[in-house]
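Just one chain follows, in the form predicted alone, and it is written as structure tokens.
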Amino acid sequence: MGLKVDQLRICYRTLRGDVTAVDDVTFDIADGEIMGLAGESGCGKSTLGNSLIRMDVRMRQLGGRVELDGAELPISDARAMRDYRFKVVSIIPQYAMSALNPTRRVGKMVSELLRSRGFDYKSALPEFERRVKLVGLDADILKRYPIELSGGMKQRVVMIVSTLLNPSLLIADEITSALDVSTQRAVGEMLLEFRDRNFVKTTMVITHDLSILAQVADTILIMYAGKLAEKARTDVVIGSPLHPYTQLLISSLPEVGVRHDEHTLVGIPGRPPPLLNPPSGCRFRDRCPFAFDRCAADPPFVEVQPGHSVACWLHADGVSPAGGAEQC
């Protein structure tokens, strides 16, 4: 049945007021699907991912609901969510290479984690060793300290630990950061293999790197300033994006075979709006080359083509600004 998020709103409590980092977010991820979640830093993607497993003490759920395999997740109740973590919902955290306790051997860490979740380490050890070998590591890694492992080895260990209890939902947050290109590819292949071997049922991959999602994701969801901008199959988002923000994200990526001493990369002008007091209407309009009067109203996130949803007045109901829509 997969994951269903309906009108979710998450805010951070600050001395200056509430900062709504996830604002009225609705989407589904099917069983067996790998969905990529992308956007600029500060768009709310990590907040969205973290809210599905462990709410930060500064975070508060303002509204909406989350269902996994047909049952509602009590994401606002930290004590109730304890029964779901790692067994039903698991996460490969951002900066996963720093997630391993430097004072514990890998085997000791795994045993403590399993014991805290009510599982016997000895009975789970054969499966852990099998998965270690599956990703190209030696079983004696259990006897090593994290400092004895390379960055890629640490990342693979964290991925194995996070999926050892076969969770229904895996949230992978920036898992390729600080890795070299060959290791990034290996990590991406691991995600696909974990899905194909039914170690996880549903996967959300959070990253700012669309090139990674092009390799591993079935669908891509784009966020901007706490709102959803676009969602479609990966080939559609990469090849035929509709939202101006997605188009500019794609165009800012380097192209294979292009000499950048001859073709300068161009970023997106301007900056995202502050979420403490976000502007009314479309939050991208101040940076959008196609903005027109109707953008002063908040565009709905609607399906404009089968399996392709977008929040943009250019495509919501056929309304177009003079001389601009045909370019978008």
Second form
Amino acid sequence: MGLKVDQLRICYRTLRGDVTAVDDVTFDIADGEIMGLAGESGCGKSTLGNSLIRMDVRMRQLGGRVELDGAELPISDARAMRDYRFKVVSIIPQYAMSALNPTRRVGKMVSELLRSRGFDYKSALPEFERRVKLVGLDADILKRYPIELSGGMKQRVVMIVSTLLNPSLLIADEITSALDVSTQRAVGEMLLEFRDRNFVKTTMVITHDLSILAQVADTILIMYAGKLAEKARTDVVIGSPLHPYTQLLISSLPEVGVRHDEHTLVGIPGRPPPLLNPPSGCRFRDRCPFAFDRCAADPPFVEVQPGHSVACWLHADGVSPAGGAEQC
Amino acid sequence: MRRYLLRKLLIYILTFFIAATLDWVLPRLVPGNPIQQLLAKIELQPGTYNATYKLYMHSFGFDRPWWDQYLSFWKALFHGNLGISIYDFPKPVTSVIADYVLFTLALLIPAILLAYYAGNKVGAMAARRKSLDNTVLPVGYLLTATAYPWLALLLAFLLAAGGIGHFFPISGGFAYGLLPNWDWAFVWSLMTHWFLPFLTLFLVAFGGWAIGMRNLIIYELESDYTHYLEALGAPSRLVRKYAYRNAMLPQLTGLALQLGVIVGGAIVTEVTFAYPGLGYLIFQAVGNDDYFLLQGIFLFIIVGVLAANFIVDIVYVIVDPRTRVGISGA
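Given the form predicted alone, corresponding form predicted together with its partner chain:
Entire complex below, previous chain first.
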């Protein structure tokens, strides 16, 4: 069953107009799958993740549909979503280090949170403590205040709290960004462990760091300027990407065994286009070394091989350029 | 914990020492002296002024060197002796203060506590209801920016002098015709005289607390732990409870800081309403160059403010785990 996202469009209401941060996004994640969602800052990946659990007041759903476990997820209905949060859809937020109330003991906070959602803390406690030990923490952290924990400990506590009710969908938003490399690896292993122990069914790992995805993700979805660029199995995205943006993204990563004083690491020149009144056609056109006349039209996101989709005219043989996307 | 309290206590003792020294120095910098004031009240035979002046200067010890006077000030202080009042000669300062202090305490304690409680509650409500906020914000800013004597005059005009009606007496602590006596007529007279000075102090402080709480709650509701709770579907009841509790901490610090300001406000308010509290007494003491009475009242205020600050310090340790951890050095 898993998660199905169909032609989802999310925009931000701003004083200068609507900014479509997620534009016509379609993908699915199977049960037991960990999908990585990667892209530059501002490409809409966090907006996409947040929209699946909690839209803030500036966000509007312009179209599309989200289905989880065969039933529609009412993402733009804040009241109806409240019931899904934590139980069915959960999030490990970008700000895990400061996600815990500084004046409450960890255990007390969790008990108040569970009770407010109609769960009994006493009966959940053994499982909670078991998971605390599973991630290598001592059970007495429940009696501590957040300031008594290190950054890595807080991160792990938040990961356990978020997954305590075995949600169907877990959104892990930039959870390794503030950690050193060895802790990043440990966090990645926890995500795999949570999946293997069925704590979570489907996982969406949002990051700008492709190396962590190479470790944990089954599939990778690349976003660029609010649109999908490429989606494929992890080994395909890393090994033989088709979209020029993915290719440049991968080549800008350092490789083991390569001396970078001989081969200078190249970045991608230029910046992503503004999302307020974006240019028509392929949004990567201005930075793309392979841009040609067809790129003036919006490239469709098509499956070029089984399980491998890409939005690029170089790989869209037989598809005729359709009209641009309708306005927000 | 014990080390923390001892250190705090030491700081308070040092503060007391400095404040008491200033308290001794400042009245003596005022031109003139209490003996001149005292003798001005008595009719003396011509030619005896100088001799009487000398006699009084000697018996009050004002002819001794300044350091000797300063030392005997501390010596007497440790014996609980604050000297003899010139204004209410020859009553001892302690008993003069005792006559007035209850009025001030009856004014200050309810005004401080009620304004703090109500301001916090109303501020928190304003933070989550836009319609209420549109009223609380401007009214709060207006109240907190108002000068005490000005508001006192306005209230006196409106509610006592017939601007709206003659609901309350305009000045004094109780009606002139009554003798202090615990019967209904006297208690009622006390209450009606108490109300306007109380309302003045309450309103100004209330505005400050309401605005402070509103801003703090809005800040807490934008913090990461709030967003996390909301993402996990916590009901707004729990979110607000956490925000309120965390916003209370800076407000508590504010209370410690505001105590001195409120005491200052009470002084001018009492003068405006001729309310027989310590503020009114200070006014009289200044007019009479009454060193001893001034010293005595200010000592009383210093001790009161320091004690209240010490209580806030202890409460803060109880409610904020972060200070506790800081103390135990974990």
